Each structure stands twice: as structure tokens, then as C-alpha cells.
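One chain comes next, on its own, written out as C-alpha cells in the form predicted on its own.
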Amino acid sequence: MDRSNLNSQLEHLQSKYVGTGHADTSKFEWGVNQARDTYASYIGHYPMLAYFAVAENESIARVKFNITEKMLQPCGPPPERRE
């Protein structure tokens, strides 16, 4: 009965946040999710914003949309499917 519990719990999980994963999860997806989290933890976190701008000599807002621009494909091109 606490497996049956647990895989619902799990499935559960799964369905609300894309970036826990399943089994049917690839290689590549799992890249673009934790690319995808770690960019929009830098955009949500002002200090890191900050420090990042200083780094490259840009504004705040240049670095905010340079991060956003590589959110559409952080990986690069997804790769042909084999079906």
C-alpha cells in the first residue's frame, strides 16, 4: 500500500512540475530543464543579476535579456527523433 501511495505521490509531482522528469524523459530534455531552471533563477535573483552585469561591463537589463534570449534554446537545436 505506501509503494501504490508513493508512485502516486510521484506522478503526482511529475504532472505539476515539467522539470522533475519521468521515465520517457531524454538526455536532451533534461538539459533544457536544468538550463532553463538555473537562467530563470538568475533572472529571479537581482544580486546575481548585478553581479553578472558587473562581470561583462553591461546594464542590468542587457544581461536580463541576453539570459532570456538563451532560454529558447539553451542546449542548441533538438536533436532528429528516432521513431
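Just so it is clear, the structure is predicted and the values come from calculations on it, not from any experiment. Heads up, when I say rigid core I mean the largest set of C-alphas that superpose within 1.5 Å between the two forms. Positions refer to the first chain, counted from 1. Compared with the form predicted in complex with its partner chain:
Once the rigid core is overlaid between these two forms, I60 does not reach a Cα shift of 2 Å, moving by less than that. Core-superposed comparison between these two forms: the Cα of L10 travels 2 Å or more.
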Given for the second form:
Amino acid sequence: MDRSNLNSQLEHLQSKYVGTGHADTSKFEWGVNQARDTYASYIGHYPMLAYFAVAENESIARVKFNITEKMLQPCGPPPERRE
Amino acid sequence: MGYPRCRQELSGLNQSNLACLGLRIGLSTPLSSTADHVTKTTTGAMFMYNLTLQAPNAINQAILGNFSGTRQQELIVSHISRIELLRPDTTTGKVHSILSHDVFGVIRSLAVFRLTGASKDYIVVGSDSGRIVILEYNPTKNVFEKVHQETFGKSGCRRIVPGQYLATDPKGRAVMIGSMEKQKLVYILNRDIAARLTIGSPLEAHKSHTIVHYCTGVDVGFENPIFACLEVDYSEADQDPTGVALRETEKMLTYYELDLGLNHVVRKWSEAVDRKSNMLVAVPGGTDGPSGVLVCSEDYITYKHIGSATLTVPIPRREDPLEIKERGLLIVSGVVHKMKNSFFLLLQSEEGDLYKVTIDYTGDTVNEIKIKYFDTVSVASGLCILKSGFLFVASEFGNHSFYQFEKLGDDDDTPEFSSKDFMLMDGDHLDRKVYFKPRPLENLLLVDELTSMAPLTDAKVLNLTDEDTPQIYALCGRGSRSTMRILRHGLEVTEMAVSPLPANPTAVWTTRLTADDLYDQYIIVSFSNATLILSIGETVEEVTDTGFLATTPTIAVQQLGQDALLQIYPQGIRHIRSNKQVTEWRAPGGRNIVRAATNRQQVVIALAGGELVYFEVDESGNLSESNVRREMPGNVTCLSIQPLPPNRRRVRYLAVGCDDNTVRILSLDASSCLEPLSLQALSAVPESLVMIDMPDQISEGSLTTLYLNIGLQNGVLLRTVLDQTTGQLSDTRTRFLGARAVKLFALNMAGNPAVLALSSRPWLSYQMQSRIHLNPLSYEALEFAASFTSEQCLEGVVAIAGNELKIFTIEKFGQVFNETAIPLTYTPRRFVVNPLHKSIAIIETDHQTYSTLEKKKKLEQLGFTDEENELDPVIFGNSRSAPGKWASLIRILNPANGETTFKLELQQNEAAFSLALLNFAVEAGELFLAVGTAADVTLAPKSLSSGFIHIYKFVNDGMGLELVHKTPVDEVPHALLHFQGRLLAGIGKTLRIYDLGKRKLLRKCENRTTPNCIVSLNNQGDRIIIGDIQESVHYASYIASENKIVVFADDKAPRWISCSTMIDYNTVAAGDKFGNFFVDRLPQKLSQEIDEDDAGSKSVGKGYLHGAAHKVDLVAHYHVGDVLTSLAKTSFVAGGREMILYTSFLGGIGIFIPFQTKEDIDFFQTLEMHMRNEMPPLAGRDHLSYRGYHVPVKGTVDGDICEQYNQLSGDKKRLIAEELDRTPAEIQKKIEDMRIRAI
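Switching conditions: you have the form predicted on its own, so give me the form predicted in complex with its partner chain.
Next comes the full complex, this chain leading.
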């Protein structure tokens, strides 16, 4: 398989599936994707949300809201880019 | 240590160990010293059958619609993996469960839609299957049918795979299914020429780098459908290290328009809303209202629509001196109710307060939104308002409630706030707060409740009250609504009347006066020498002019023919016409009638000595004796005649039980009257017989199956199918009911014929959802019973117990357990049982809550002293405090009467997390309670000021506590356990052994090799099993000679342990936070080597892969689907086999039954495989991948899918049966046997 084809396939995957890594994935990007995936999974699994809600003594809706909010920037601001 | 080291299996080991303490601590039932089936297999393999006894009853989604296609509104709720149809009865206000179906997937969203002009609603299911599924309810078959299933992505709850959000166009033309991020698909719904529902190919409305908070369908009448989404774009914030972009990121309300002409979706309109917005509620449009959406944000609600002015109104807050002003108030659920010419909205805040929102508009212009406090109910995950004036509240936690509207809050003095007073410039933030005074319910009236045990935090199976069967003690609920529930196996009985009688009666009947009567008119009570007739009216009173002979005992009573009555007594038969004319048939001299069986047209009597005489009602209404009599080979002990179907004059079968241990089927055909057809030999003398017609288990047409129920004198109930053409008996099911002879009575229950079986406790055999259930009733032992139908009580029972007449009814069919609830104060965490005094010690802990003392202090500080305005915390919740503040207490309960005998509230912001019952070797004879607490705990980041272990001594016969001392520790003690006369404590990642000292606990031994945090501890002999919060189980050994704990084996995979239990010396069963159940086992050989190695050098070995030297084997793995909260090896049936019982966080109870034979394993595995193919789960999730969600399923068969075999059509049943070389009945019997084995 020639190289350009492979690259285009990879690019296709990266655009289709958010979070697919590439050779230059930084630690920050990796962490952010992982955190967003995790949060999305928590929200999808209602028992997990309920479990957190009881631990924090909040309503499930509040826990869901907090987690969704955290998806915006789960690991803090990105590091300064080194040129 | 004189301890048997190389014991092969546990059995007896634990007992001998505990016996030396003179106590059985923490063990509900002694481990059987006989063969242990869990561990019996020689290969070390283990195979189990999972069965759900009670599905989790928390509701995560609730929708309302006309699913049956009638005018009646019904509810559909989802219990995570189960979809249930509820039918509210608007006359009685009761909610009945009609159908509950396990879909073996995670239901994340439900939506309802109706095609224009149709009268029936469809259900859209958004799940973790990567598919959109449209279901239809079929009321005749009582099943959900899959109408469409379209695949769009991978399975699992993923970030970019739709399923989380569903929004339907109010006119039913399209549905949007969205994911947490990026993807949104719109499907066009239509109908084809044959008026069947069609679904278009998906239209994409994706926007990458966008997180979605909420989706809803905007009501635009018949214009192009619009979906509103609440979105945040993170692309800028992800790139900007300075954080400016993050601050400037806006939350957008975006309208997606589906252009029906062009067949594509466009972003029509997008406008920034408050960053703290979380929810959208669509406002009615078209002809019903102004259209648009209400955007619910923290503290206020905004009306938005294209081209309209923005109106804002604050959410009123509770007047509370302890209010935390900086904390925002969220709306968590809302519902719109449309009436003829108006509409209103009910919104609910996270405190549970309901607000009524009304919108004043002219044409398309909204002039004003008004909001006022309505009432307070529990925080809901779904609200539904029925047209008939009821409100269904699906609670996040605790029981779901069904309210009736008494008023609409229109004319009371509750302050109303209008958007006119809060005019804002665009982009301004509203920071004015408005208040209301909470009060008890004024507009709503509670009419019914549905049980929900969520959250269920801990449970144990015990028999503290010395009953026939053990009870389950469960800690349920949250905060002020917490309870300890005692569950007993049996249906809940509602007692309606109890009246004493002059003597002990022997039998009771009810009867109508004519064939057309709807309700029973008389209750006939027979005594040993007299008969009493009571008439049913406003009250029940004695009547004398009925024509019944009162001076004799009665054998049977029957409404005969059109309008006559029949009394059978030892000396004869009395036929009473409606004009009170009486015809008597006298028994031949000296031969009394001993038994009788009747229906409306036919009468059979048995004379002493075993002769049968048959009568029939002829055309003129006379009772005529047949010229055939038959002599039976023994004394007749019981008789039963087939029930008469409507419009029939005769049935064909009579069953006769004789004291030669047989039951015979006799023909009643005119040509072959009283000819024997078949015979069944029995293990004991039959006591009672009942034939009933039950609807066919294959829900096709109106076919019925005739069942012969046989109650034996040895307490066994048999149920046999009677072939309607040949009269042959087949497919016998057997069940032991109790020590007393079984008496049977035919009744109507849940709309179908049922059988009440009375033994040492009453049982009911009834049909529901194509399965015949046999459940005990939670009621005292009864002697005789009859069905009872009156205007107030359609399906009642009148029964005799001692000298009392009891009338009762059963409402909650299908609920295996009935419960007694004892209220608690805060969220219960754990409990232990003091086995000596039979008291229960519970720790209750709530985060962000004022403890009683703190609250009082704070109120005094603020200058409030009167406690008159105190709100009932059960409704309004405990006062909320800041994060990092805790309220916690230790409680001692007496389970016999449910009374709290001792309560100790912790002070100085201490919170209790663990407890254990102890018996220190240094202070033998005393029983201690250790409680692990921590002060000033914050959850994120984790911190504390100090942990403590409190040691209490039981006083007052175990009903009170006395503090001995308090030992500070450096981390939160999450796990405590009694260990060889000392205390084993998991404190953070440290495992320590403490002994009792004078002033505090004395450290004896320590191990620090657990990676994260110890959350569970188990022990047998010298072996300790440590459960880590993240790194699964660790096997450790206590080496007494060197006084050290050595971890010698651990698991190969990380698992987030939530509970664990040892099922034998080498095996541990545990549950994790993601809803998995698994069993780990130490290889036998290794176990022996470790135990023989006194020095522990072998045990330590060399660490392997950053872990312990050895690894345990995984023997079973299964995804239950809910966080497991307790596991116990127990036996439910007295003397029955042991199994593993688990409870789950959202209120589920289930069991794992070990298989006994290889044949059973093969059978059920094959059946499971066929079921997966023949009945793929409704939500579109693959069953095998669901049960192997995180780890492939191993060593377990899913009994829930096997039980769905009963719901298959006859063809498919036969198809599978052929594959298995059996008949469908044999398969059904095997499935039923598994359940009976368990409970």
C-alpha cells in the first residue's frame, strides 16, 4: 500500500472518529480526549451518575450538568506551544 | 497457630475459627458443612446462572402517550435496561404495571411521537446500541414490537455516537438523535400507502468540536420541523493557552431546521445564552401558543425564539436563613401541559420545588412569563401530566409518586413573579434573587406510590425475626428520605376488613344471585354444626330469609342456572329458586355427602364410601340426576369440575382425588358419563383439586390451557396440563409449599383465573406477562378462602383464619418482595448485625449537609430561635451546607419493632464511612463496634484533617452504645473487619491490625502494599482478601509466627471494587463500579503451597509486573448493568442450596445459582445461544456484547434471556425445542425449576 493512501485513510479516520491519535499527539491532547471520553461514558451510564450524585449529595441532573460543563476544558488550558 | 492449613475447601473452616470465639460474627447463615456446590466442581471451573429477582426500580426516563391506541393515557418508563409500561387507573388513582421487558442494553433516552392524524403513539429508544429503534406497543399480545431499527454507529456509550439525546417534532414528522459531542442525526418519519410507519435515511446535522447539553423539538405547527440544541464549541478554548478563549466561549442555543422540501438539515439560527444554561423546554406553537423555547439557566429562565424579544424571569428560591447565596439553582425537569385553550408548564428545581410557569402571549408575540411556586415533591428524573388531572413523578431516588391535581395554583396568595419586572439588556446577567416560602402540599394530593429502592447502598440476608424464610435487610434512599427496608419474599396483601365470628368456621363461600350479577351478594360461612349467611351491601350483615338451611354445616354453595342457588350439605342438596321455592334431593339413607364439585350447570357429589353422583341443570332449570353412578376404588378426598366457559352448557372433565394416592380424570359427556379417562399416581393423598383455564402462554388468539392443580396432604402443589381433547395429563410441575396439607381455591387475579393455595402460608399461582407465577402472600396462614367481588373490590378474597373472617386484595402483582420501611435520617452507608442481641448498627453520612447541632448553632448565630417554622425534612430535605461539611450518625435499630434504640450524631464535622463488629481476644465476652470516621473530608481533591477509629461497647442488651475510645489515623478508614480477636483496618492504602488498648487501639502489624485505597476486606483463617478501589482484589496471608501480612497474589486486570465476598477459602466474588460481577480463584496447588510455607518466603516471592508474585484466575465474569453494592453467599429456601445474592445501586436484587451438572450447563448455554438469535434484544444491543461490556462474559448464563423463552411464539418455541431435543414444555419446566431452586 502506498504511503499517501495510508495517510489519507488515517486522516479520514481522524476526522470521522474524534480522538483518533496521530504521530504528533501531545500528552495534553491525549489527556483531553481521554477525559472527554470518560465523561461522556459517565453520562451515558445512568448508574454511574447516580453513584456520584449520592456521594456528592447533589441531584443527578446537577451532576450531569457539572460533568458536561467539565467536558469543555477537562484538563485546564493547553500548554504554551513551543515553536 | 494450631490451625488446619491445607484444608481443601473452606467448609467448616470458618465455623471452627469462629466457634473458638464463641460467636458467629457477621455471618447471617452458617456456611453449610455439607457439600458446597459453588466449589464442588473438580476442575476448578465454575458455572452460574444469573437471575434477576427484582429489577432495578429507579427510573431514568419517563414518557406519556396513548400507546395502546385507545383514549387511555399510559406511561412508559425505563429502568436503565428495562422498559416498562404503566397504566394509571384514573378512577382509583392506582398505577398498574402492565408490561416490563428487559432490553439488555442501556436505555439512555426515550421519546414519543404520533403521526399526524393517528391515534396511537410510537416509542423511540436511544440506547447504547448505536441504533435508533422505534417500538410499538401491541395491547392484544401485550408486547413491545420493534417497528424500525436503523444502525448508525458503534455500540457503547461513546462520546460521538448518538443515543444520548432524543428530540421529536411535536407533529411527529421527524426525530433527532444526538450524541454528547458532534453528531446529530435527523430521521424523517412518514407513512406508506398501507399506513405503516416509514423511516427515512439519516440526515446529518453534525458540528464538530461541539458539546451538546440538551436537545428538544420546537413546536412550529406544520412549518418545517425545527430542533433546538444547547451547544458549546470548544475548538477555540482547546487552542488558547491563556484561557481568554475559554472565558469567551459562549453557550449557544441553535435551531436546526429540517427542510422537508430539500430533504436536508440546516443551522437556521444560533444565539448565545447564559453559560450556566442546562435545559430547554419547548413552548407550544402553531395554533396552541407562541412557539419558541424556555432556556433554563442557573437561577433564571429565559424565553427565546427567532425574531422575538428575550424575556427573563428569576427562579424563586426558598426562604431559608441557612441559604447559601452563592449557590445557583438549577431546573432539573419540566413538563408542558396543554389544555383546551391554554397551557402551562411545571418546572422543577434541584431542591424538588415545582414551579408553575405561564406565558402570556398574543399571536406569536410573548408579552410576559410568570412563575410561581407550586408544591414540593421529590426531585424527578421525569415528570408527566395526565389529561385526567394526575401528575406522575419519577423520582431520581426513592419511591416514585403519583399525584392528583386538586388545584392548579391559580388563586392562592403565593407570590408570582413576572418577566415584566426583570427587563434586561441583551447579555446582561440577572442577579436579583426572589423568594418564596415553602409549604406542605396544597395543589397536589398523593394517591399512589411505586416502590423504588434506589439508591440501595448495603444489604444482608438474615433471619432476625425467626420466620420461615430469611429476610433481606437493605439500606435504601438518600438524605432525609432514607429508609432501612426489610424485604420478605411474598406478595403484598391489602387487608380490607376483619370481622370476628361467634365460633371457628370451617369454610366460606361467596355467591351471586343470578348469572348476570356483577358482584357477589352473599357470604356463606359454614361452622361444624351450622351455616351463617351474610349479605353484602353497604355493610355486611346476617340474613335469614335466603332459603339456605342454617342448621347444618355446608359442603358447597353455587349459583346455579340463570337465577337459582344451590346448597350442598351432608344430608342432601338444596336447590333454591329465585322465588324461594326449594327443591331438595336427599342423600340415600345413611350415606352422607362428603365432597362436591359444581359449576353453573353441573354438579357432582361424592357419597361416603366413594360413590359419585352426577346432576345437570336441564332446559327448565331443574336439577336432574344422571342415571349413571360410579363407585370409586377408594374414599373420595377431593373433587373438581372444569370451569364453565361463557355460553356453554356443559364441560367435559371431572377430576377426582382418592385416598389411594391417585387423581382420576372422568368424562362428563352424555355418552360416556363418569367414564375414567386418565389417572395420575401421586406421592401422597390429594387434599384438594382445582381446574382452571389459563390464557395460553403463547399469546396468540384466545386459546386457553386447562390446568389441573393438585394440593397434596404433604404440602406439595402439583400443576398439570390437562389435554382438552383426550383428557390426558402431562407436564407436571411440583412445588413444596409448606408443612400443612394444601387447600386450593379458584379466584380471579390480575384479570385472569388464578389459584390460591393455602398451606402453612398462603400462595398464589397467577399468570402475568406470559408466565405462571407462584408466589407466597405476605399474610398469616389461612384455613379456607373464596373469591370476593364487590363494587369497591373487584378481585378480593374472603378467607378464614381462626375465628376471624378476613377480606383482602392483592394489588402489586409481579413484585416478588414486599417491604417494611423504617425511616432514617441521613444517607445510610453500611450496617452490621449484632448476632447476640439481634440489633442492627447503621452508619449514616451525608455530604454538604448541616448536622443537627451545626444547624442549631448557625441559626442561633443568625438570630433565629423559633423552631416552629421547621419544614418537614422528609419532604423538603435536610438543610444544605457547603461542600466539605458533613452530617453523620450512628444508629442502633431493633429490627423486631423497627425502633431506634440509640442514636449518636457525630460532631466536629466527622463523617462515618465504615463499621465492623468486633470481639477482642483481650476482652473476651464483650461485643464491640468499631466505626471508621474522618473529619473535614473533601471529595475533590481528596483531603481530610484526620481519620478516626471509634470503639464502642454494646450496652443495654445490645440496644445502646458506649464510647470506649477514639484512635486517630492518617487516612479515611474505608474498611474494617474483625480478625482473629483483633481489628483489621484498611486505612487508605495501609492495612493494619489493631488490638484493644486502655486509651486507644494499639498497632500490631502493618502492610502498605495496596496500590490505592482499601475499600473491602474479607477473611477466612489466616487469609485476607483486600479489595482495592482501583486495582481489584489482593490475596494476603497473615503469618502469625513473624507477625506480618504478606500479599502473595493479585488480579490480572484492574477493577474498581465496590463490594466483595469470599465464597470459599480460595475464591472471591466481587462487583465493580461499572456494573460487573466477577469471581476470582486462587489455584488450588498454589493455595496449599502458600499455607504450608510458614516463613512466608514463598509467598513474598518476586514481584511480577509491579504486582504480587502470583496471579489469581478469573473463573466467572458477567455485566449486571448496575453498580453492585452487596454480595452474599446465602440460601433463601430453608435447607435449599447456597447461591450468591447481589444487590445493585439502583435497587436491583439478583442471584447467581451454581449449576449442578454438566448437562444443565450445556442445556442452558445452548438455550441462551438460541434465544440470542431468535429474540434479539429490543433496543438493538447485542446480548452477548452487553453481558461482556468490559470483559467477555465468562462462566455465566443469563437466566433473564432464558426466561424470555416463554414469550416466544409457538413456532419459535418449537424450533428451539427441536434443536435441544426436547419439547417446549420440558424447556419451560427446566427454566421454571431454576427459579424455584432459588426462591
